[in-house]
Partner chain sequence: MAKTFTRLMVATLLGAGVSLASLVARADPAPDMNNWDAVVKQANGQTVYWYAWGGEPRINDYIAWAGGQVQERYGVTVKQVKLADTANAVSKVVSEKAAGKTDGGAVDMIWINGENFAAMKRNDLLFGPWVEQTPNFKYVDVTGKPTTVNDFTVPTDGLEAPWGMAQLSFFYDTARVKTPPQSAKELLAWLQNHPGRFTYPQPPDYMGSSFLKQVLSELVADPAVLQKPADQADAQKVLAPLWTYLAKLQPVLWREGKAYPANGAALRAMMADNEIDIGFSFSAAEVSAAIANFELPDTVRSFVFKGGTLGNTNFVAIPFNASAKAGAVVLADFLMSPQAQLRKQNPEIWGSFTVLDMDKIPAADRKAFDALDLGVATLSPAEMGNVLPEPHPSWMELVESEWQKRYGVAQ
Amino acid sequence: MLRFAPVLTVILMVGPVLAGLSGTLLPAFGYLPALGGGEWSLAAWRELAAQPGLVISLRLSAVTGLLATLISFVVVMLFCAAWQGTRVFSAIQRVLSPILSIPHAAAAFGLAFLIAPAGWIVRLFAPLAGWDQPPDIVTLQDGGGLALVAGLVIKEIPFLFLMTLGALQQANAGQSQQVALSLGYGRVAGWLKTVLPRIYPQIRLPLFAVLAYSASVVDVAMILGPTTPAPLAVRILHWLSDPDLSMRFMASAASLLQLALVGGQIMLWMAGEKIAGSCGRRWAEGGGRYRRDGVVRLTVAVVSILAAGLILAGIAALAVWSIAGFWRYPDLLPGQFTLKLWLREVAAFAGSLGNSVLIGGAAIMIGIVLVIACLEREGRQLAQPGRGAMWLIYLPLLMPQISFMFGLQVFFGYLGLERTFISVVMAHLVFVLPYMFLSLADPFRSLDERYRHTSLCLGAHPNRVFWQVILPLLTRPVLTALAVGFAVSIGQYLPTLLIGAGRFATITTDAVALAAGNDRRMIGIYGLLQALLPFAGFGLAMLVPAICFRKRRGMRDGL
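Atomic model of the given sequence only [the form predicted in complex with the partner chain]:
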């Protein structure tokens, strides 16, 4: 049975992506019989090229994606370089999971509440500056997409940071840093010269995932991004839902263009790697010590804390709005507070809350079985998957959702599985599996092999070794992987809506539908709920081992 686990996992992850992609490929070249498209043609591409502002949309997606990735990367690397092994570093590690668990849309709404022209930040200064009307400046949805970049950066920094942490553990980074320090290098320069080259290969794929996500994100871009015109992915969504049904062909072509854009960006990044690599080598060999790096260390600490602070302040803004009575500009707080809307909504969101938990729960249960089975097989075979396998795991994360979701919907229709609980869970699984795998792979692989060998030598069956030794030792990372998967599932909007045909209302689909009503109190309530669910998941993941292992000191702080 274990033999089939890797194949099955890959099929479940990659199969839907490819099936969906073919459903996009055909209409892009004119084939969609239901809408009268039975002949191959390039008409869709010509129509796409004639869309006003297409180049601007493309440029926006490309620039915001690259910029967000580059900034997040630089901040995370510099932060690790400057602070690894210090108390600040471990403090930040602690707040990481909760921040990471907040869905993108909730974080984006929070940020919008802060930086809007009538947002909290302006309100702070309004009395001093004498702004009795909100200043007529573009802070949100600015034409250059800077607000969008900011929104992406504050969410991608924690993700990249987590990925880097895993890599650091494997690379024995602490020792390298000690050596560099004793040779008289400054903290930052020493780290960049000795540690970065060794960990970079491991965070490369996560970086590409960030790049692909940032360039093709829909929900964050709708909240923070410009609209005249919007980034490409947002426009594709509009075209896909245009009542003029012939737009479908063009939207499919645009989805392929989006895919090409992401591909092009990854290649561009790879070219950048080459250049940076050769420059970096010369720099490292130059022997400069750069001992005075106090300014850099301070700046990067401030930037990181600011990023985390913006998310937390945004969540606070959501909370205040959710209980606000009438809130006049430029008051810092609402004139009155009320629980009226919460009380009214409890009945409405109970069902959606249940659906979110059910779908997420089913997805992570299947996910954890598959992921553990793959890793256990790997452990028994003593063979690690090659780089090709890692690309497969990342495939769903590198593919713009919008490029294959519509096609996948049609595909499930052919199978007669559309709008079933099964198909929704399957669609979630596509995104849940890679994240769970990434979360569990490092702890699983770094588990001391001698536990297994000793148990086997004592005559235990491999299955018994797994159930009685390996799994208990990995309780904490397994629970964390479950929490990560759950958080990913909670945040899914397009798969839930399209594959479930709207039959499965979740907190996230409700949140997006209600956001269309633009009542900030409702956005506050649903944004908060969206953030709370994954948060509860991580809470459980921490609480359970604490209780189970309260009498086992060696297990208490993890492995």
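Predicted, not measured: the structure shown is a model, and the values here were computed from it. Numbering follows the first chain given and starts at 1. Just so we're on the same page, rigid core means the largest C-alpha set that superposes within 1.5 Å between forms. What changes on going to the form predicted alone:
In a rigid-core overlay of the protein, residue 87 has its C-alpha displaced by under 2 Å between the two forms. Residue 453 is among the residues whose C-alpha shifts by 2 Å or more between the two forms once the rigid core is aligned. Residue 420: CA moves 2 Å or more between the two forms after rigid-core fitting.
Alt. form predicted alone, vs. the form predicted in complex with the partner chain above:
Just this one chain is shown here; partners and other molecules are left out.
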């Protein structure tokens, strides 16, 4: 059965994307008999072009996506260059790793609670500035999308940082840095000249994934982004949710436009790579040592700590608002704390909580079986997939969700699975599988093959070796992959909303729906629950091995 695992995994991961794109392509050109579209036409495109503010929406999506990706990339690279191998680097590594599990929407709500005109940051400076009332300044949903860029940057920095860590280990970056330092180069310049060219090819696909996500994000844009007009992805969602079914044709055309926008941005980034590579080569050959880099090191450390601090402070703000009673401006804390709202809403969010756990649990159970089967087949055949397989793994992450979700909805409709639990789980699986594979692949492949070979030499069947030797040794990485997959599932907004057609309310869909209102206490409850669910998953991933291996000292710290 193992030989079918890679094919089945690709079908479940890439198949829905291709089916969804096909289901979007046809109505974009007027063909969707279920909605009365029986002839090919360009009417949807003409209607789309006539939409007011379309160019502004496109510009917002393009600029915020590129800016967020570029800032995140520069901060991560400079931080690694300035601090790799130091205590500061280790400390930031420990802080950023758990932050990665926080869903984007929860981080966006937390940031909104901090930077709002009546948020914690303004309240902190209000006594000094003499603000008796919240200042009349636009810090949220600004027309330039700066709040949206900030929300994306603080979440993408941890992701790119952890992707870079894996690349650094494979590139022996520490040795290269020591050689550069011994030749008299500054820490930052030496790292950029000797390490960056070798690790960049390994973080290129994650960078493209960040770019695609940032340019097409919906939930974060609904919380932090401008509304008149909104970024293109948000407007597409509104057209898809319109009671007038004829709007689906125009929404499909807009979805393809969103896909073209992301494709164009990736091509633009690739062109920038060539220019940067050419300039970087000349810079490296110039031989400049740039020893005085103290300001750069300090600045990038402050920015990195600020990014992590904003997320943690935002989660704290969500927690405080969820139990806040009367809270007068500009007091830093509420005048009273109460659990009255939690007790009142427990029945309301219990259902959403249950749906989140059930959908996420089903998706990760299917995902872990497929991922382990693929990796075990690799181990038995002593062959690793090539670059093409990596592109397939990243394909769902490189495609804007909004570009194929409607088509996938139509596809499930043809299969008779529309608005079912199975279809929602399958949609989540498309995004859960890549992250689980990336999380488990390195630990699985780095496991010492002598364990397997020794067991086989003792006469054990390969299946017995897997169940009694390999899997117990990989307990901790497997549980971590499950926790990663669960965190990814919890953060899914569009797949739950569009594929489930609103029938499967989760903590994330409820939280984003509250963004349109102004009830901060309710947002605090749902945002906090959204952040805590992934933490619970990672907590179990740490607790279970500690209990199971409490009498096996060598297994406590993992492999």
